[in-house]
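As structure tokens, one chain now follows by itself in the form predicted on its own.
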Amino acid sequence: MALYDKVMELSKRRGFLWPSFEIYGGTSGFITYGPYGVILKHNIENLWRDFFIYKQENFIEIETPIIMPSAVFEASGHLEHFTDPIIACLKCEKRYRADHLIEELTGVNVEGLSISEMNEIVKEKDLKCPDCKGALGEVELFNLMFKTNIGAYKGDVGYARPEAAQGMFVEFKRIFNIMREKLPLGIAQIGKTLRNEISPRKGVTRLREFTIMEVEVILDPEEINNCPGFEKYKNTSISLLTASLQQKGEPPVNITIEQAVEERLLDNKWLAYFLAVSKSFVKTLGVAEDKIRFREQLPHEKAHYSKQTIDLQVYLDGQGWTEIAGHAYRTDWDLSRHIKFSGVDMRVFKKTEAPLTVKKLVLKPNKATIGPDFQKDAGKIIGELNKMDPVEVKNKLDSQGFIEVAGRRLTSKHIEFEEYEEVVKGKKFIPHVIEPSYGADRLVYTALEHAYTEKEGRVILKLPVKLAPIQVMVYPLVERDGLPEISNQIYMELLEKGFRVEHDVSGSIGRRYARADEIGVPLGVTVDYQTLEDKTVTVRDRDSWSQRRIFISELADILKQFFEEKISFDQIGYPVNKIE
């Protein structure tokens, strides 16, 4: 059995996660988290917060709606650009992701090809539907966002967000004011996103509904290489597969983030810094260093907003190198677009050391010509003109002789400009954005696969202590002679002191140990007959199966130190049968 199948079988059997809607045959692209999976996922999210929010200066977390009005995604470019190629069978009407289907049927990598080029391959190779062997239609672009109506009116179109980022951008101005107008400003969000994948596969690594963890680091573009955390991490070595190396068919290079910036392999220090933080974070999930690399997206892969995007990949059995995070330099794309489409000025004022004399250009709609020429549309046109950048309008008029506003064509007779000088004490600029973005569900699977081990025919889930859903399992050796009563008392005391603990009394002690190993419980506490004599218990280590004895009176304090990683297992109590 492949490792992926073993992990998924264990995940279903022990209550981590499984495909949703199984009683109705299932629907691909959706998963359900069980009791242990929910805790594991929350532990990963909280660990991410430690790395990307709590330990960063001026970084905060917010929560914004999943459904957003269409205007947000028109401004962000998602209505135009957030698409995948789709192809349908003309006979059975089944739809496929076109590039995936062509690659499966022909072995040809079509990544980066245009729609017309993919259509040529379909016709040339006479490709048929894999299911019914019917003819295939034309390749088309399919928008991946789920569409809905907000309220009862058909005109109020909304979309489920495909990323959390836009919520941070549209709220930037208010948050900037709340945070005392200080940059850099990190705005983070963890929440559900939806993408209507055409043919989701690879289980947990390709979902239609998933949890995303993103930070939008908003900063002054003139300060993009002034990153306070860079010095601490500058000597961190990463495995970096640049776009150039990929195009040459060469392997990644091991290089420090400082060297990568100096050699212009990474655009700036803020981007490099987050690669180093990400490497450290993923290692705490139990992923070995040789299973971690960073891959630069090729020009045709980059999102419309990105100047440079570096994916963090981990090696997964049966799937190879798999993206679990993206680090994008989004420049000022998002904020500039929302400024343009909303008419709200979200620029930031920056003081200068000395007053500056600047030239200002003012746009003045010529109502005397706009009114007669456009009549009932005149008011709308004037309103739109007042929101537009005068310099941009003038440049367009100078270059092409006209500008389109509200669907009508205006020339220089409709618009006047006035230039004047002004002494200012600073300047306004549109901030730039660096974004580390993680898929929480992929991290859950990654942690499970890299923790999965087998020993003497038994499964041990060697999850890092910080991630384990249950910290301690308490057992009576047998269900008699007062041992269950003592173990239950210990269980209740640990529960009250905040440990994630369970009490297991059914079955042989060996079978109970095996159950705990399979759900990744780091420590087991066993009440036995020696407990009746000296008030000690056995503490068992999940990974080594070795045991130590400890007095019940010391148990909670010792466990607290262990889970805070202040002591190792070998420093717990005393070796078995050597209590003095």
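Positions refer to the first chain, counted from 1. Here the rigid core means the biggest group of C-alpha atoms that line up within 1.5 Å when the two forms are laid on top of each other. No experiment lies behind these values; they were computed from the predicted model shown. Compared with the form predicted together with the RNA:
Core-superposed comparison between the two forms: the C-alpha position of E496 differs by less than 2 Å. Remark: with the core as the superposition reference, the CA shift of Q400 between the two forms reaches 2 Å or more. In a rigid-core overlay of the protein, L245 has its C-alpha displaced by under 2 Å between the two forms.
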The other form holds:
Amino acid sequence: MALYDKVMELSKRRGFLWPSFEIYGGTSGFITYGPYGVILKHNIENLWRDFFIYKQENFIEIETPIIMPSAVFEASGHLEHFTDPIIACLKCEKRYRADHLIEELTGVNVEGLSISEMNEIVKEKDLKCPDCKGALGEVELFNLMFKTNIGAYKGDVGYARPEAAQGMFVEFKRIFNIMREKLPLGIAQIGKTLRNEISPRKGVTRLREFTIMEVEVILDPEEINNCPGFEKYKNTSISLLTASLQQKGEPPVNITIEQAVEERLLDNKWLAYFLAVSKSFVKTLGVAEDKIRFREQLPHEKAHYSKQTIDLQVYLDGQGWTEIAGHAYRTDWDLSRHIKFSGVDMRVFKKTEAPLTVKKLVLKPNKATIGPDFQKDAGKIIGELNKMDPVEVKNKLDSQGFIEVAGRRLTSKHIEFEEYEEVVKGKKFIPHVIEPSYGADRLVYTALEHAYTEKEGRVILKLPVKLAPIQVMVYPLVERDGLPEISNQIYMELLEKGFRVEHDVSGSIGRRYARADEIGVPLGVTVDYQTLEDKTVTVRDRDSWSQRRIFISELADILKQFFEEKISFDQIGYPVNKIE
RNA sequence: GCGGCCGUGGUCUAGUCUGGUCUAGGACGUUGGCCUUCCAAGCCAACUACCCGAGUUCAAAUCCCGGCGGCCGCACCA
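Having gone through the form predicted on its own, I am curious about the other one (the form predicted together with the RNA); can you provide its structure?
Below is the whole assembly, all chains and molecules, this chain first.
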């Protein structure tokens, strides 16, 4: 059995995750997390919060709706770019992008044309399938966003978000204010996202509903290379597959992020910084360094908003290098679009170091002359004049002696200018955005696959201590002579003290150890006959199967240190034979 | 969406070609009991399955058709 199949078999059998709706035959692209899967996923999310929110300066987390009104996606560009017009050959059933096909076959620029207009061109020019010369069907729109109605009125169209990011952009103004108007500001979100994938496959790697973990780092484009964390990570070496290396068919290079920025392989230091943070995070999930690499998206692959995108890929059995995160430089695309579409000014004010004095020109329509001269048109003319740039108007008047406004000729007697000095204390700008974006479900699978090991025909899930769904399993050696009563007391105590702990009394002790190994429980605590004599128990290590003894009274404190990774297993209690 | 292969208890599978002793077998698992002094021990008992729907037939897990799902390839994947 392939590793992938083994991991999925274990996941189903022991309750990490499985395909949803199985009793109704299943629907691809949806998964259900079971008892251990839920905890594993939460642990991964929390570890991500540590790396990408809590250990970053001025980074915070929010939660926004999954359904958003269509206006948001009009502004974000998803309605336009997430929708592909598709046309299929009726004979060979090959599918094409309708716009690309029409442009290719006719040379006509179809940008902005409606579906019916494209259909007309296909009919008029009698276009055929370039492959088999068969007749073509109707142009259809395929949008990867799930569409729905908000409320009872058909006109209120909403879409399920295909990324969490728009929630952060839409709320930027208020959050920026709450965070006392400091940049850089990191706004993070973990939440469900939906994409109506055409053919989801490969278990969890392409889902229709999945959890995304994103941070939008909002910063001043002039400060994009002023990244405080960069210094600490600048010597972090990464395996980087640039776009040009891919085009030449060459393998990735190993390079420090500092060099990569210097050689302009990475656009800026903030982007580079997150690559290093990401690498460190993914290693913490138990992925070996040689199974992590960074791949730059090729120009045609990049999203409509991206200046540069670097994917983080991990090596997975059966499907090779798989994208689990993207790092995109979204520039000011999103904020400027939302400013334009909503009419709300979300620009940020920045003080200049020393106030500047600039000369300003103000245009004043002379109503006393415009009124009599243009009568009915006067109001319109004045309105238009007020929208015009005073400097430009003055230049035109000076050079040609008149200016045309609303189809009428105005001369210098109609317009007065006033010049005054203004003290400029700063300027307004649209911030830029750097975005690390993770797929949580792929991380769960990645952690499972990289933890999966076999030993003597048994499965051991060597999950990092921080990820293990259950931390401690408590056992009586045998189910009699008062041992279960003592183990139950220990179990209750550990439960009370906040450990994720289970108590297993059924079956032989070996069988119970095996069960615990399968779900990756790092430590086992066994009450045996020696416990009755000296109040010690054994502690068993999942990975080495070795044991140490410890007094029950010290157990909780020592385990706490172990799970905080302050001590290793060998520092727990005493060697088995040292206590007499 | 197309093509190929496939779908049997919680898991892995025998059986399907060649319809009928299949009232569906095995292994693992789980539960209860007995036993048990450290790595899936043993014994007893219990539990749970032919993906869904139509069809052919005296008779369908088995043959045919459709649907759903899985794997592989193509297409798709800002």
